[in-house]
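For reference, the chain that follows is the form predicted alone, supplied as structure tokens.
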Amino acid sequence: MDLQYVPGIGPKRAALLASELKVTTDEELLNYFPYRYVDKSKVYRICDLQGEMPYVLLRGRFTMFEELGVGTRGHRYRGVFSDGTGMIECLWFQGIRFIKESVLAHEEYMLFGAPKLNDYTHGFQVSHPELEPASKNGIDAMQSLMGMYNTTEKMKKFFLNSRAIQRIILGYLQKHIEPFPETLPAYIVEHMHLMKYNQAIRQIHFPANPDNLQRAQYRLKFEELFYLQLYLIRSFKMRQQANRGFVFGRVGEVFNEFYFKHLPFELTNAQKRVIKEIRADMGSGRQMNRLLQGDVGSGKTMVALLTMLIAIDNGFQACLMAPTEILATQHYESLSAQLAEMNVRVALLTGSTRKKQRDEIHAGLLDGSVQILIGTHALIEPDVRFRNLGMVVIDEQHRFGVEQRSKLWVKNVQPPHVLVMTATPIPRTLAMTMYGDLDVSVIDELPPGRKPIQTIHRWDQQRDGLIAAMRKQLEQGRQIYVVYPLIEENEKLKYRDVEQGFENMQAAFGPEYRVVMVHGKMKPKDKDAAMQRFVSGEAHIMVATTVIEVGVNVPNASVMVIESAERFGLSQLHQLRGRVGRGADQSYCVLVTGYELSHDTRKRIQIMCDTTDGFEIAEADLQLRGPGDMEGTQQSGMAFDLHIASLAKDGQILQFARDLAKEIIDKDPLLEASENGILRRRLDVLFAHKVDWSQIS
């Protein structure tokens, strides 16, 4: 049903629960849960009120009311509410008329509402109340837990808050006394122990005890959780069935004269299984979509090689896409360095190419003389063309959006084999869901001779001491990111900034040693040139912005300082740390904080300097940030918005998911069986408005 034949909403309200919402239809209302609830089953007393206190209810009358500052903004209505015990004073700045007419004073009433105490009058004030009258019965007037329903600014002006929402949520399940259709099979609902739908749809909004909220919080979880692994793993094995893949069958002459010739170190244990993986895979006949995760300096690259040398010894090219010229340009570098004795031609593409250079790259394509082909978004361009690309691997995929990705698809008549890398650990949660039809390998182990990077917090107040220690290192031939936040000071934010640290950092340290600064905003050219000042040693501090969070390999590089590292997430401190320990010498990250740091930004701090382990990091963000905006395919691709489930939170409900998920589609890939019927059924309603992602990585 549209939403605006929804009692109590009207096409008005209907348009702004759809452009603050998006929510339409009467079902979408009704999976519009509460963020959280509050008991209402105590009645409190005015004179028991204390300090600053949570949502309380209270219960007695108007004594007065009176209006102030009519025609200012200051314009309000004052309302004395007392029970016998004490007084409290209600304040309302919007919606005074309706109040003025609704209200009447010495008539009993249910006030609900966040008391705080007024510095000046050292009494209690609360502001827009909720309020029914004493003597209405029934859920909503006394109802001992109380649905909470986030909403917007603009919202409340339209008189939509909280209490509206749950009054038009209860008069249309009110009305609506047939029970709501099941949404999963019976032998689910049985095998699952899970709370009926109908009963949990209710039970969600307007909860009788806290025993009836548990289960239908558990049943709605369950079944958000596993209609998307169902979606996942169904598109994985249709995925599977469909598409033929590229046979490379053989490991030739190019693999192993570079594998026993030129592989400048031995590959650990982990990077040996993951290749093993990849092989099965690409002589499988499937074509194969694998997410590789490893941390920073893990050698994924060296998979990557390794893999594409794979694809040229049977007769294919390869290319590898990167997020920015800077890493483009490290990874043919690196490449070209390792395969200079070997005839295999590597080619770079970028933005910037000039256009001669551009054409031979077009013609070696072509050809097939340019066996692998490193560089950015400009390899998606429709005129850039291969005469036999079997391979495509992706670095920092989470930087691409999928519509991006799937250009590459189409550079071969059958679809190339397709691997994705990322050095940021994904939580096994979030992995599920992100990356649920992928198959995924892990590199979790370091080359051996990495020393661990020790982190150290530093407070503002120690920065001389920091200076001496930073000194230090660079008397012994170490180079020193420092990292800030902002590019330019920002009076609200007083944080320091990256142009004044730059200074700061000349005056401290030179003429004696060269500092160079990076940062976003200048021109490109500008920017790699002080990269590559510090790249080549010729600079010995660089001074810069997140911009080199990916990117530079400065092996000599041996501390990593950031400024105001409150300001920074879990991840991304983990990123920058990455930066530094990659080569034999013992490296530092400092992370550099003022005092006042929130509970929150303690607990990073804490966390980064116990552990350098990507995955426990990785967790710990997830814990502290939630997953963050997952929908669209800018950045995941993922099917649907989570309404009710937190990846965070409900990690073993996700793998009971899976793991039935998975049973089901083993048994019946494209549930045709009678009593699967719903769940194809549902999968279509729910996904009906998707683009189909599932063929791109």
Ligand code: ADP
Second form
Amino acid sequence: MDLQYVPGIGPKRAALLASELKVTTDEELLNYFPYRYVDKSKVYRICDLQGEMPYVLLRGRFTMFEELGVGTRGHRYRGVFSDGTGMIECLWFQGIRFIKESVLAHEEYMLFGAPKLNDYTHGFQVSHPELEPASKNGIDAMQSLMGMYNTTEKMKKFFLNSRAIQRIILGYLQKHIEPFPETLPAYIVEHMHLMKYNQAIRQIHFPANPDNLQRAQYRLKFEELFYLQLYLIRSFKMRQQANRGFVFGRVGEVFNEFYFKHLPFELTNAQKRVIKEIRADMGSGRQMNRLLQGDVGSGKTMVALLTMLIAIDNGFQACLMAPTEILATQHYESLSAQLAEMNVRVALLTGSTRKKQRDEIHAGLLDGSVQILIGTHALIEPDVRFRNLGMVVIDEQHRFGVEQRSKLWVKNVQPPHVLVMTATPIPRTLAMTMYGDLDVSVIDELPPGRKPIQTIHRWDQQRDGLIAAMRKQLEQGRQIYVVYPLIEENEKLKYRDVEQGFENMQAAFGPEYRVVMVHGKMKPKDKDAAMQRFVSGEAHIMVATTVIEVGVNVPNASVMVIESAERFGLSQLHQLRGRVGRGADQSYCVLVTGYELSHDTRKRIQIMCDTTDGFEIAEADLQLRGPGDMEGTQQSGMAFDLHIASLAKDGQILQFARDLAKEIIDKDPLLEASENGILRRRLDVLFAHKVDWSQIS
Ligand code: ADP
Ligand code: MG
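Switch from the form predicted alone, shown above, to the form predicted in complex with adenosine-5'-diphosphate and output its structure.
And the full complex, kicking off with our chain again.
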């Protein structure tokens, strides 16, 4: 049903709900769940408020009102609310006229709000509280748990606040007497001991008691995760059947010669295992789409090289695509060196490859003499054609959009095998969802002999000691990174900190030690030149923005100083830190912050100091930030909107849902059984608008 015909809505509110919440039908409205519940049986006393409070319920009266800053930007309306045990200040910045007319002094109110401690007055303050005359307390006096709905400022302006939404939903549910039809097959409801849909959808909005609320939440979370997994697993199966792959049946001379004569080190067990997994895939006759996860420095490049050698052994060409020119060049140099004594032709193609050389490479690709092509985005250009491309490796995938990857698929009559490598560790629950249709390999072991990086937190004020410690490292011949965040708010100031930092470093260490600077505003040529001076060891200190975040390998750099570390997210800090600790020396990461840190920031810094395990950090990041913000989820093409389940908190339910979905698809791949008809129809509805990314990679 169109929302405007739902009682209490009308065309104006319907338009608002559509534009602000993307809610356009009665069904979507029903699926707009409270984000939290207030226990109405628990009325706080103002004298008991302390520190940071969540949403609480108070009961009292306004003792005075005043209007402040009339006609200025600071225009606001202030009321003092008292319950006999204390006072709390209420503030309104919008809709002041309405509040002035409708909220009366000395009438008793129930007040909902999240009180904040005011640092100056030391009293509590709440802005835009929700008020309801105590005389008509609650929609249903017996109901103790009240749902709170997220709304926007704009909605509040039109009085469409949490209470209003609740009333609308209540009216709708009361009118809708017949039960809502079940959305899962009866055998699942029974097997998983789930609350029925009809009951769950009513209880989620108006829980009769905490137990019912919990069961309703469980049911709806399970259902959401289950359909998502069912969809992913079904796509995965369909793709397996649809896409035949080149069969790399043998491991031959090229691989063996390299492996037994030129391998510069013994592979770690994790590397060996992953190569086995990849070989099995490539020999199976179906196209490989594999995600290789491995923490920074875990040795993914060697896995890529060995994989490409297998392709060559089977008469195919391979390519390796990196997100930046610097990385591509580094890969080219190290792979060329490793293959120096072998008869394998490797070429590098980037945006700055000269025309003449480019033509040569194009010809070599077409006649098959170039066996491994390394490069940047330049590889996906349509004029780059291969004789027989069989293997594509993509490094640091979160920099590549799904669409770009898909262009590599068409470079042969049948899609080549694809190996996507990422150093952004993805927690299991997230990987299951984002890449539920990819095979995943994990390198969970670092090469031997690495000393764990020591991470230290320093305040801004401890700079003298820091400079002294840096000097010590420089005297031992080490190199140092100093990283600054970009100031995003102000284009003019954007690079001020880096530039200032560069001058400071020169003042502190020059001319004895050479300092270079790299940031995004510099010309690519200058950037590369500076980077090159650092890579070659000619420069000792590199002052940079996060452009160095991905992949660069300078084993002699053993110190990473991160300035204003409070401005970085956990996984970014971890990526940055991964630039050091690549050689045999003890490495250090110094996180420099100001004194005033929020609770979450303290936690982030603490986690960084406590562990170097990327997966542990990713897990913590997911808990702190939620999956929507996780790097990579946006570009993955698999970023789903979850209404109620949380990938951070509902890992266990996700596991149950996934296991069951797998079992069902294994038994009934096309969902043809009559008891599964409901599943097939639901999938069609739920994922009707979804592009089938599984067809791409
Ligand atoms: P990443 O996984 O971050 O891409 P790299 O492939 O760049 O890591 O490897 C990091 C460093 O470790 C490189 O210098 C590489 O030569 C080295 N390395 C990789 N595998 C091993 C191993 N099994 N034993 C010793 N060193 C290794
Ligand atoms: Mg790498």
